[in-house]
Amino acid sequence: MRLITVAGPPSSGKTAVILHLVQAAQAEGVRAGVAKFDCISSDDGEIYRRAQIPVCTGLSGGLCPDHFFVANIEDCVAWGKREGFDLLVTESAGLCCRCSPHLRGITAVCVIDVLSGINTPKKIGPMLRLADIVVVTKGDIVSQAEREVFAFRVSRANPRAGIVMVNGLTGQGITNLMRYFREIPDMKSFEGSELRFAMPAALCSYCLGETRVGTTYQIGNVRHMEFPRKEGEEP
């Protein structure tokens, strides 16, 4: 079985890209499924089911969706193998820009939309910087020049990644994306897999359920901002 991790900011078009990708793979005789991770609720499972794509959905609730992903990805792989999939695609929740949802040795995709702004690529951490493929969506809404500038900014943030423009509505560009996936080798063993980068660190009173605001109630891994001081003002 081949495994692909797909991540990206909220509403960047991850589900639409995966839908077109899996349908293209199915047309070539590939048996594929999707493991969908989300936070509070998700209607994406129904979208996949209507397209006759096997799917399992997990909601992280009050937990960090990235940590929830790591705690459950091994079970997702086991599910995919039981179902006899040739290809399993995991779709993350719409993650923050610091998250690290990619695994070593597993093809990693970051989906980002061109409407997010030309400075967005440099604001995104491991999710984009360590991806193998960056899929840029919603390019049909902007000019060719804007698409090229955005792609250049992506390449500066991640010079190693292949960049593919995909229209989530029509599926235009999926043929180019499929060229990458045809070369993905089967996953030999998932045992001992590692994250490509450490996840954001957080173990503080608020992680444990604290709701009161103030330094008195803050313990653990807490970082405070530094503010500019007036000339002569004591620290």
Contents of the next structure:
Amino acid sequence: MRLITVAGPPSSGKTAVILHLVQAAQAEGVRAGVAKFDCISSDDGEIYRRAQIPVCTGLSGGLCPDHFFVANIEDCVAWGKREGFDLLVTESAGLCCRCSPHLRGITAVCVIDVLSGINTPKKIGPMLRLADIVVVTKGDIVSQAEREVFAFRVSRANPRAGIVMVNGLTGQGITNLMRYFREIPDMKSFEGSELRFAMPAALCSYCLGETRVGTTYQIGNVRHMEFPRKEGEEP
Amino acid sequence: MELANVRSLTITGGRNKYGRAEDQTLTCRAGDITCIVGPTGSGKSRFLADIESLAQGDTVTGRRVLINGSPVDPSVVRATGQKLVAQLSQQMNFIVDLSAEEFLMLHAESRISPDPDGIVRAILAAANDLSGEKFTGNVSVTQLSGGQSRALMIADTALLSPSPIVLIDEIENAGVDRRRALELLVQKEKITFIATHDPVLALMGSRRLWFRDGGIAGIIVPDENERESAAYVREIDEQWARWRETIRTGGLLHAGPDPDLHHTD
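What I would like now is the form predicted together with the partner chain, since the data block earlier showed the form predicted on its own; can you produce it?
And the full complex, kicking off with our chain again.
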């Protein structure tokens, strides 16, 4: 079985891209399934089912979605193997720019849309910088010049990645994406897998359900902002 | 493969949506304009998509795209695929919150242009040349009118985009000199494809590909009569532009079959 992790900011077009991709793979005889990670609720399971793509959905609820992802990825792989998939695609939203669900040795895709603005490629952390393929969506509604500047900035943030423009509505660009996917090797063993980058850290009173505001209630991994001061002003 | 070395594009036929062979091979050279016509769903977008993805028999149509007469190496297809084709369509907008000049500078920097100031000035001049309404480099790109932004996109694509191939999906006849726009692309030796049913644009092409049922149903080459018609169509287009201008500048339009009404003032 081949495993691909797809991550990207909310509403960047991950589900649309995966739908087109899986359908293109199915047309080549590939048995594929999707593991969808979301937070509060997700309608995407239904979208995949309607397209007759096997899917399992995991909702992280009150937990950090990334931590939830990594705690469940092994079970996803086991599910995919039980189902006899040739290809398992995980979809998870990068809810903070520090999200980093990519695993070593597993093809990592980041989906990002040009409407998010030309500064976005440098604002997104390891999710984009450590991806193997960056899929850029919604290019059909911005100027050629903006597409070029955006692609340039993506390649500056991640010079290693292949950049593929995909129209999530029509599927235009999937041909090129498939050229990358055909070369993905089979996953040998999932044991001993490692994240490409540490997940965002959090271990403080708020992680444990604290709701009160104020330094008295802050315990653990807490960091405070710095503010500009007038000359001579005591911190 | 250097983008600048792309001198010709050859598209070999695939099959239409009923699986019938598309018995056409087409070669387009730098500076050629090829028009694409046919009803909705006839396969025009699919054809443009095949060019954009440098189809190597791996799309639903089975078409193949050759560059300079030769098949393209798969690794090159992947790496240059995105940069080979610049696209322009009616639904594209500028979304970046920058002035025209700032934005063009950014684009010039991303192209690692040796003379960014010079190229930015040239693009602004060319865009103003194409646009009915003049604008300066200080105006925000998101505030440009439809015609002005179209003019800027075309000038930028012609002068700064590295892509040797340009795909245009219709340009509306509003505030942009489409004939001069296409001339600029020809002058910059772009291989241009334009999906249009606008007679002015359609008659500028050296050929028209007529689509039906997902495939090329015919290649129409303008005859002597059509070339003569082009001048007449252009005249009407120019008249139309003058009428627009009359309305825009607060005038009264006196036009019609009645010769007494047919005067311009």
